[in-house]
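Shown next as structure tokens: one chain only, the form predicted on its own.
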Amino acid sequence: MTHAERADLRLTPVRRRVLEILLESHAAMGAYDILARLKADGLGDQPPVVYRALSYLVEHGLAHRIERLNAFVACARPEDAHDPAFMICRTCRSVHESTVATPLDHAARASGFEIERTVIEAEGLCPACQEPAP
């Protein structure tokens, strides 16, 4: 049983296809790239179609918005509530999702502040895009 089934999420054909498109890609995808795929599949050609689907997937933890790229990726751990940290390759746009405890988390706990959302994005080069050592 998938996370979506356990959480009783309503995955319409468009939402399901957008999630599949994100899962097929190992790089962050812009909304218009996703829209082009939806159009090719006959599932819509208007921007609101993809933005509504992406909004739903992000809201329910099945996808993440990569602020730095204004793009989206499928969540690597949808069954766990978490604030992910992203390592973004500046060359191929691949995105690796991780979770980290930050000094900010410790400071928030110490002061009684409740963090509702944290976005951590690191940009660099993935192993495949790094130049080989001489």
Given for the second form:
Number of protein chains: 2
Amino acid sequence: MTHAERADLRLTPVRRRVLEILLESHAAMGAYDILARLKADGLGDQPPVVYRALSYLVEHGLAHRIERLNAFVACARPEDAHDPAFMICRTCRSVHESTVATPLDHAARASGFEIERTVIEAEGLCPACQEPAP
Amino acid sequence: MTHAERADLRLTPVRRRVLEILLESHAAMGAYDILARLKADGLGDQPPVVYRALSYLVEHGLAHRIERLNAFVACARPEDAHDPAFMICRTCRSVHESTVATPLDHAARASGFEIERTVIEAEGLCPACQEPAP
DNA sequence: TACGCAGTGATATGTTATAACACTTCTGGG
DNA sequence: CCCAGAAGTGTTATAACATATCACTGCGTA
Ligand SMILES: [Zn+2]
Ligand SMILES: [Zn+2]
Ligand SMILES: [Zn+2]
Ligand SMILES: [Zn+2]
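Just the form predicted on its own so far, so send over the form predicted in complex with another copy of the chain.
Below, the chain from earlier opens the complete complex, with every other chain and molecule after it.
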């Protein structure tokens, strides 16, 4: 059973539409970009509308927040909970999701720090944007 | 020779004061918190003042930006260039800087992505904030 | 002097995010 | 059915973070 099929998931119209918008985009989207799309669909035009929907989707593992971009992306593997890792193209803003062992485990144990979540976001050029020198 | 001693470093009064403020704080500070301190010192009271100084310090390796917090912290090891990794306490906002091998190297090579920089920020509880259950 | 450059001052604006409160809809227990 | 609480939404306002732009100053140098 995937996350998306869980009985306690409440995908209301706004939440469903936000998830669809993210799934269609194949790239990270800012909250206000999403809001503009919602507004066009008559589903709300104030910031809290989109932020509430995004919070819900992120909490339930259907979307992730990209800290580097202050933006959001649909989860590539909503089946199971995970700390995501991303490779973000600085040119086309495309995002590739991946998974990775938390690299700070050792340092955390050594210093007594208790890690709850780790943000891992690599930035660079995706294959398509690596132009041959002009 | 440390970064801070490099001849081409131009630590103007505003830049120097911002660095001092960061060094005194032992925690991540928002740009507007820093700006309030600058204003108290008569060194400028408009956002561009502090953002220009912070950009300079970050570019020259004397400070880092914490993406998770949209905030800034003095570099713990300005001697040499590095991709920093952080452990951030969600309670007291203290930041511990560390270094770590880039964990996405393998995935990047496999997919042809060219990594330029990697953000690694763990969030959790520092030793001091791990209260015994009340 | 004239020029170019780095830094700064100042104004305005753009972008991202949340607080607060009212109202509606859903849901379970009596 | 009726009610009470929980969850969701509408709406207004504001907080917090960041940049564009243009003018001006001081300084090194041709
Ligand atoms: Zn995911
Ligand atoms: Zn690209
Ligand atoms: Zn550092
Ligand atoms: Zn702490």
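Numbering follows the first chain given and starts at 1. We call the rigid core whatever largest set of C-alpha positions still superposes within 1.5 Å between the two forms. As the structure is a prediction and not an experimental result, all values here were calculated from the model.
Positional change of residue 115 between the two forms reaches 2 Å or more at the C-alpha, relative to the superposed core.
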